[in-house]
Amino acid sequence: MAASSSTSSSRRADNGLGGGGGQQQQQQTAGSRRRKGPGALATAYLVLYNVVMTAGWLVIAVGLVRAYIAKGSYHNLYYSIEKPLKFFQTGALLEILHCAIGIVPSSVVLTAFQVMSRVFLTWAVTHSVKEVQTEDSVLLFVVAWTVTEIIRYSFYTFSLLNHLPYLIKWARYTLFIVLYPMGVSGELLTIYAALPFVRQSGLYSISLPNKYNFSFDYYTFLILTMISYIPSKYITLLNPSTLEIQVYLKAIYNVCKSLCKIPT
C-alpha cells in the first residue's frame, strides 16, 4: 500500500520545538515555508496526475466487475485487467519523483519503499511467474489495491481543489483498516505461491562460476522478502506521521474517553 500528493499519508508533522527568541522565530518562519503548498503550475500538474490515476484504477475496477459478470466466477480475473494494472501501478513511480523534487511534502524513502514494493510484486513476481497469475491471492491484493487507490487518488484530487467530500474523507481514514491487511495478505500469499516455480526454474538466479564471481539466489531473496514483509509494512503503517494512524488513534482515544470518562 504508497503517497502521491500534497496531502500524502506520510507527510511529516511539525514538532513545534523552539529555542531562544530569534531561533524560535526562524523556526516558525521555516515551518511556515514548509507548510506552503505547491505553486499553481505544480498544483495543476498534481491534479491532472491524480485525476488520471483515479480514472485508471476505475478502469481496473470496471474491468474486474465486467469479467466477473461475464465468467460468473472470481477465478482467473487477473487476465482481464493485467495490462492496465501494470501500466497504472508502474505509473506510481512518478510519486517518488514528486517527493524528490519537493512538490509533495512526503518522505522520499517511505514513498519509494511503498511504491517499489508494489512494482516489485507486479513485475518481478506476478508478471515473471506466470503460474501464480491464476492464484486467488492475486485477486486479493488486486482488489485491495484497486479500492485503496481509487479512494486515495480521489482524496488527493479533491484536497488539492480544496473541496473534499466527507464520504471520501471517511473512506480514506476508515477502510484502510481492512484494505491494508487484505492487500498485505494477498501479496505474501502470492510470493509464497511463486516459490516452488522460482526454485525449479532458477528464475533471476546467478550461479557460480561466472566472470563476475558473483552469485544470486532469487528463491532465497523471496524468502527473505517474506520474512521482512510484515515488520517493514507495519513499521511504515505505524509511522507516527501517517495521517491514517493519527486519525485512527484519535478515534480510539475518543471511544475510550467516552467509555471510561477520561478527563481532558
Given for the second form:
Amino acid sequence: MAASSSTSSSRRADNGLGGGGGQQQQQQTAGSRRRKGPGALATAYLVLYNVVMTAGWLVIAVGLVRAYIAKGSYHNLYYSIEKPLKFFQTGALLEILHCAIGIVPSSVVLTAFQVMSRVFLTWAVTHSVKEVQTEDSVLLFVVAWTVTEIIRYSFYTFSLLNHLPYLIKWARYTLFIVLYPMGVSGELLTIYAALPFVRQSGLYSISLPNKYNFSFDYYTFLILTMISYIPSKYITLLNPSTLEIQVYLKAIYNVCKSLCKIPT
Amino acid sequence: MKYYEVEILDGKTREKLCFLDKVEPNATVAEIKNLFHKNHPQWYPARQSLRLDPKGKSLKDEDILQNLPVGTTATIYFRDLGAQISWVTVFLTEYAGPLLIYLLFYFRVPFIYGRKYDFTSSKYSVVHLACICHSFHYIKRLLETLFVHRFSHGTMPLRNIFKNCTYYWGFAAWMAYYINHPLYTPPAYGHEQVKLALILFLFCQVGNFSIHIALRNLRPAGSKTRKIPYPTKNPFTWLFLFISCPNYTYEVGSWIGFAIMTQCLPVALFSLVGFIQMTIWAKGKHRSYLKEFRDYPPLRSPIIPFLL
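In place of the form predicted alone, output the structure of the form predicted together with its partner chain.
Every chain and every other molecule in the complex is listed next, the one we just looked at coming first.
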C-alpha cells in the first residue's frame, strides 16, 4: 500500500518532463498547459500539510528508535508510537479531500482506496484486536510505512517549493523496492494473526435474526481483504499498460547496476 | 453524376485501411460502413465508429455523404468499438438472472440454508408476497424488453454484459438470501407496513409501465427519431410535467416499496445504488434533451421534481 502510491507517481514522472515527478510536479506541468495550478493559498496550505505530515512521521521514527534503544529489543515497539501513528495515519484522510476538491490532481478513488486500506489496518485491525499489537508483523508494516511516508511527504514538500534534492527523489523511486514488499507482508501477517481472535470474539459481526434482516461476518471479510491484496497489488503494479511494472523493473535494474559497479 | 472518393484511415495510427472510389454522393454513412465491412470482414458495421476528425464525434448512420463538410475526396477516420452485442440480448440476460436466482432462494434449494431447511417454505406471508412482487417486476421487465422498448442503438460493447450481470445477479442473490432466510424477521409494523409498501410498489410499477408505453409511442417503429416526451391522457405520465425521466423515479419508488415491505437492509442498499446510477443516467438524458431541443420545458429536472 505504501509503495503503490509511489509507483503511480513515478510513472507519471517518467511520462512528464522526466524531472522531479510526483503529484505536485505533474500538477505544475499540467497547470501550465491547461488550467491554472492550485493557487497561492492552496499551495501554502499543501506545503503546511506536507510539512506537518513529514514532521509527524519523523516523530514516529524517532519514537521507534528511542524505544528500541531504551528497551534493547524490537518487540512491542507499537505501544511507544501508538498515538502518533493513529493520529498521522488518520490525518492522511485529508489527502482524499485534496483530490476531491481538485488541489491535488490524483484520482479520488485510487487515493481513497490506498488511504482507507491503511486507516482500516490501523483502526479496524491493529487498534481493535488487542492481541495482535504484540506481534512483530505490526512493527514490520509500521517501519515500512514510516520510512515511506517520511520520504513521500518530504518529496511533496520539496516539489511544491521547486527544490527537490536528488537524494529524496532517488530514495522515493528506489527504496520502495524494499519497503513495498515489507509493508505488504507486515499487513498481511497482521491480518492473519488477527483471524483467530476475531472468530473467537465475533468482533464487528452481526448475526441473524435481527430486524434489519442483514448479517455480517468480519472474519470472512478479513479473509476476503487478504485475498483482495493479490489482484489489487498486481493491478497497481501492472496498470495502466504495464508502464508501472517497467518503472519497477527499471528501478531494480538500476540498483543492481550500481551495486555491480562498486567492485569494479 | 459526380462520384465521391472516400478514404478510410485508422483513427489511431493514421494507417490507410481502405479506399473507396465511385461512392454515390447520396450514400449514407451506413452504406459506407457496409462497403468498409466488405473490405474488412472482421469489423461489422455496429463495431465501426466513423469520424471526420480522429478525436471528433462519430458520424450518424443516417448522415449523407454530400451533406458532410468534405470535398469530393473525403477522409474518414475509423475507430473499432470492440465486440458488440444487441441490447435485447443484454437486457434479457440481465433480467432473467435475478428472476431465476431469487426463485432458487425462495424454494430453498439444497446447499444454501442447511439440510433441514431444504425445500421448506417460510411461515411468513410477506415472504411469499415479496417473491410474487420480485418475480412480477422482472417478468414485466422481460416482457417490456421484448414487446415495448424501441432501442435507438442496436448494440452495446460486449464487456458490458459481464459488468451488468454481476451487478444484477449479485444483488439479487444477496437480497434473496436474507428475505428467504429461515431466520428472517418480519416487518416491525406488521400488516400495515406490508400493505402500504405493496401499494407504493404497485403504484410505481404501473407508473413505470405507463412511461415506457408513452416513450414507445413517441418513436415510430423502425425509426431513430427523438422527440420531447409530454404528459398524455394517462395520469401516471403527468410526472413529465416536472421530470425528464419519470421511468427512473417510478423504478426507484418500486424498490423503496420492496425495501419497506421486506424490511431488509440489502434491499435498501440496492435501492440506493440504483438511485445513484439512475440519477447519473437521468442527468445525462436531461442534458441531451436540453441540448437537442431549444423549447425544452424549463420546469423539468432530471429525476426528482425541483430537486435533482
